[in-house]
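First, one chain by itself in structure tokens, the form predicted alone.
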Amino acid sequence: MSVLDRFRLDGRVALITGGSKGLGECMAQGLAEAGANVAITSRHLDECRATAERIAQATGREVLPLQGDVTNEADVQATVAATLERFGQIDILINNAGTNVRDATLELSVEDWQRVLDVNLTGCFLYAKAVLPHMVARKYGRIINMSSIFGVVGFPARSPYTASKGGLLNMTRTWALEFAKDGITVNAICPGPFDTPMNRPLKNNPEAYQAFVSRIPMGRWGQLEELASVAVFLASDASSYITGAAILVDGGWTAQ
């Protein structure tokens, strides 16, 4: 197998949470372009169907839209079962669904705190718990957890987000150790600022946008394809000896 062939995902099946828009959508397209069939989940089935149709038409791969809430264990089990029923396997799980609350710690409600942790941390646990038995049985798997630069460094008015993304990094390392002998790699991607719906309030606020850009040595936000290529790498055989790693895709933010 050539070096370039090791990046191909032909015959693989990926399940991506929060795959209808933003980083999830770009990763779904990237994996499909590399040859994988893909299942994407969203709480909004209409959005999911539209994205699935667009990616399928663009790549020629099958994209299965599924409705589900990552904080609801029944939804998690149902979407995993539907993916297995349609494709017969799940080789790649990308825990991408996430949320954020931008508020000072003393102004933050317990409800907002809990909601962010439920989506960003517990949702990843529920999906891994549902998918891992299948991967262990097949002695193959790739789990990619979407953390953040704010899982590595702090940032004001982001208490639940930084806590959840930092927790996800250590959960990634723990799973990497637990399942290393089962042919399963578990890694995290830590994006800096990208133009996604979650970050749109920052992008549309000139002062906030410039404050972010001023902290990025490369002087710009990331482009979506720059994130998708990292996901393809971690999902493929090209990364077969990498597990427990956190790949920073941040234009140099955390190098300072």
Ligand code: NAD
Contents of the next structure:
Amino acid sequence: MSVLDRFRLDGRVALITGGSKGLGECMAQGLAEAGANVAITSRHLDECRATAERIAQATGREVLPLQGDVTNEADVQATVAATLERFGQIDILINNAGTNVRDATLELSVEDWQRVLDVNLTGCFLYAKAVLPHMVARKYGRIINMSSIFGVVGFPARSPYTASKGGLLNMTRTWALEFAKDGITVNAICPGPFDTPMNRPLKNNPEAYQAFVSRIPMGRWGQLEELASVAVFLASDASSYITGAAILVDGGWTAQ
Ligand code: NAD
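Since the one above is the form predicted alone, can you give the form predicted together with the named molecule too?
What follows is the entire complex, opening with the chain shown before.
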């Protein structure tokens, strides 16, 4: 097998949470371009269907749109069951769905704190718990958790986001250890700022946008394809000896 063939995902099946837009959409497209069939979940089925159709047409792969909230265990189990029913296997899980609240700590409500932890942390646990038994049975799996630079360093007015992304990083290491002998790798991606719907409030505020740019040694935000290629790497056999790792995709933010 040539080195480039090790990046191919032909015959693989991926399940990506929050795959209808933003980084989830671009990773779904990237994995499909590399040959995988993909299931994408979203709370909004119409949006999910439109994205699935677009990626399927662009790549010639099968893309299955599924409705589900990552914080609802019944939805998690139903979307995993639907993926297995359609494709017969799940090789790759990308825990991508995430949310953010940018309130100063003293203004933050307990409800907002809890919601961010529920989506960013508990949602990942629920999906891993639902998918891992199938991966263990097949002795193969790739789990990719979407953490953040804010899982590695702090930032003002990001209490629940930094807590959840830091927790997700260490949970990644725990799962990597727990399933290392089962042919399953578990890794995290830690992006810096990318232009997605989640970041529109920053992108549309010139001062906040520049404040972020000024902290990035490369002097610019990330481009979506710069994230998709890292996801393909971690989803493929090219990364077969990497587990428990956090890949920083941040233009140097955390190198300072
Ligand atoms: P986004 O808001 O553009 O998309 C997030 C996706 O998650 C959407 O499809 C949304 O519908 C889905 N989602 C949110 N809550 C959900 C729930 N309860 N159930 C199911 N789906 C839900 O965000 P994004 O920027 O594409 O971010 C994707 C992931 O990458 C997130 O985990 C985010 O924290 C992380 N991240 C993003 C950036 C960035 O710059 N965009 C940087 C670091 C980390």
